[in-house]
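Only one chain is included here, represented as structure tokens and corresponding to the form predicted on its own.
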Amino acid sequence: MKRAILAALGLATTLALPATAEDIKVGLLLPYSGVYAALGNDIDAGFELGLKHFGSDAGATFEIVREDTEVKPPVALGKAKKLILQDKVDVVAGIVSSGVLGAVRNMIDGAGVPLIVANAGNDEATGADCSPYITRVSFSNGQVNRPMGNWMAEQGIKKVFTLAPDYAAGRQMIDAFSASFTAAGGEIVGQEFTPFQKTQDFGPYLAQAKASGADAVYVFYAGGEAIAFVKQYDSFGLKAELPLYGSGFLTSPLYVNAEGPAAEGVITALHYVPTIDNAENKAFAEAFTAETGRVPSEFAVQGYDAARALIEAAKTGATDREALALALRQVSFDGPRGKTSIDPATNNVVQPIYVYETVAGENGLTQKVLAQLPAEADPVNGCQMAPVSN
């Protein structure tokens, strides 16, 4: 039985070796170009590292076929069809954008090909649009933000102003925070959704927040918008008088250094930061940095754990599409994030959430963990699937 890990180099390439009964062909469907290319590259690097660390335990070999979604749903659908029908992959992994996930969902479900989602957080993907063939190892939008409502209320914060970009993820993240914060006795004194990828001047919104009477501001922004928002919040002079909180994508390790000192003191919550204190994370963070020269981000660990989930499924003896899909619904392991498992009622990941403050470290900005919030399964939220049966 071969135990070597086969990983092709470059886009849409495969290693030209004859298939065996133990071969598992993996289609990596990620953005290797466009606005989310950095996220795709971190997920890819994490996936490769996961195969390197755990692949020898699987009793199978892994062959990778890469395709670039370009973060364009029609392009991604065409690439998914190629992977499934032409390349005949056994499993697909990746997907950064929720829009791309929505575009390929019916193709995946209809073809009966297991998909391991390594980023896209749309709540509906493991809610009303769930599928026994779609398993998410990253996060859901509600999962990251819901615990912060209770936590901030427990810190004595009574009034909050919220901001987010005006698209599905922005609204889902803020809705989850607002529901738990008000349930804990807090009050949302103002709320704005800014035009997505079109807002360059946050000044008018920051003026509203300042005049709202809020004790704090809670936001979701990611990527370039996060960098611009954090810098403008600081330059507007708000940080000292109106503390800034948010979803951890606001100060992701992937781009926090681009925010610079403006990010210091910002408190956010996420399912992974590179400073989590456990042996699994220490080994992962050191190996990822050695391989890539950069600190691992939440995207890197999502790729790493996507590979780990596939390997754990393969260890049950599953190699074909149907068996892999079933095994993925029952995966559980101790990883860099802590105890990580799949809830078979929704196929969404169950994991701790970490509250952290961005602080200055010896080698630049780093993450000081303030609290580890308990892992909780998402509400079923309209998901209807047959229970797991072996």
Second form
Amino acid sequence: MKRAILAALGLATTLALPATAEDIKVGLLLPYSGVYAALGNDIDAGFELGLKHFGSDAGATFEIVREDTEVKPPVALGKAKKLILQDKVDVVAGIVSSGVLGAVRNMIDGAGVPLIVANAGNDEATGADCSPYITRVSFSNGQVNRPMGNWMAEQGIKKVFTLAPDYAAGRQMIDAFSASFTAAGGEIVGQEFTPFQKTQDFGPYLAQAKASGADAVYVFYAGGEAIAFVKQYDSFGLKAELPLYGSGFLTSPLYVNAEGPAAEGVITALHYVPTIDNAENKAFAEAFTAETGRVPSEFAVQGYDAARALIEAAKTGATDREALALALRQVSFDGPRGKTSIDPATNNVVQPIYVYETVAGENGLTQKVLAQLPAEADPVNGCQMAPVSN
Amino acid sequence: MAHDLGFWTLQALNALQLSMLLFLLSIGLTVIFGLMHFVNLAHGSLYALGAYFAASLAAVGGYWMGFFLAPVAVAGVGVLLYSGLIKRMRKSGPMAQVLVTFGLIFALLDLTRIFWGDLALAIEVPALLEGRLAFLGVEYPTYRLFIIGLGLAIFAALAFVLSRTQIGAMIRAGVDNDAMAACLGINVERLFFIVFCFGCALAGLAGAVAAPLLSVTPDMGLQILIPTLIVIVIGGLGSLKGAIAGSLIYGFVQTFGAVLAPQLASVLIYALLAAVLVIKPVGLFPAKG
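Let's compare: the form predicted on its own is above, so bring in the form predicted in complex with the partner chain.
Everything in the complex follows now, all chains and molecules, and the chain you saw is the first one.
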């Protein structure tokens, strides 16, 4: 009797299932406090907006569990464990800092949970440390800077002085630029790496750049360091004789207004700026501004596209961890950044890179796109993964 | 590069400017410490608060409003801290003081984040101080020259007050021997309160002055704390001379280290600190012989 009731119950639940859509549980692993909280919040806002725009196409419903990494690798590892083991999420998205990504990488890979990286740009994550479970929809440090070397050489710039903070991302960004710039016939006449998070005063380095005999300066700085750098560069009067170029984080829409007129005329390269001219970006930028009152940053679009990639994967019918991971590797769509796809050889995003100049607009500073450089897949960099199998 | 005199002049000015900023911070901290043996690790947070107050006030009434009112506002925070916390902690020994003021750093850090958000703020340099001045054969940003001038002016004023006025004599007496000073009828407690608030105001001023140069972020107080402590330890506790000497040494070692030996830049100053501690554990110019 008891068995019959159980069987009936079991039958009833299986019969009931097709009526409700599959539920996909997403763990958002982002810094909501600490130095990168502003980035985490922008990614979160973008992710929410992505679910809102495309969620209904997915044939699944999404439930979000948020965890704060505090930008501390050990904390993030604990939170990742909680998401995977206790909340039993089907997919994890987020991660701002490369250090945090490095800390959770083995846990994610071992547990076989798909992770959609929405910021952390360390080259190894889709190189030597790649995993079939980790796909990156944001950027890699090399990818953003490599095309700029060619482009600047094409503009007739011969000698460049480079500056960046002394940590892994700073070095990867500058190395990628230097390699392509010298390959295109340019010369690096000086290179300094400033102590990371200990340098607020760039005066000594700026005097060096000035004395180096370079035609231009190429830098990578982000956040508070970027603001201080751009303002000090202008205050020393270097902009007129020594034009400033860099990785686009230098003049990100997130904090370009704090830089003020000092940022005018600075030319940088990035995978997204709010002024990219296509229909998807127009819709995204308008919706994001309506929702938050801010212009979308590259971080916002990374969150938005992380949600989009997940939905595209779910559309293939994947709902469990294994199937989602496989589907994510083959995702491709036209998004705000233009044609965006995942390279299944490394699981890194393939996207165009935009060279833009920061100019004064009607409502403060805006980004004028000077060139769209073609999408290029990152070199495999020692990534060894089983190819996509169906 | 090495033969260009202008290059070295520029770097010397950079070093001087960094020194003056550190001087404004370390003088308040060192005198508070010297006078009452009170370790206020949250001094850097008051600097950050000064920068945030200045940013908010500048948004309303321009740079100079922030410049003059931010130190007053920070002194006000100092009064609150003193009456609410520090007065009670006076007798509880250095370990408890270090722990409480260390905790205060994080409390103030989160308060600034809650009030002002996570995005870095910035202040524009006032029109009067924009641009560059030709100076000793180089062009140097006017605003940085202003910081150097301000630091020197405050040093001169403090030197005058400490060595020539009655309150200066009282402070010096308190630093040298607070028990004896109290016996001579000096209200050391009240003196400490005044000095504490004044030290807070100077930290606020340093924040307001640094804001247009650097960016205003919640963790700027944490970043400046270590350099300030190094200045005090090198210079010697409790003395004006120690604060200025320590600041100059830090500024020049840091700046020229970054130029001449960039790989060693962040290590050099710690090596110097260790050397000073080995040779003269009390610092170069301590208040008490």
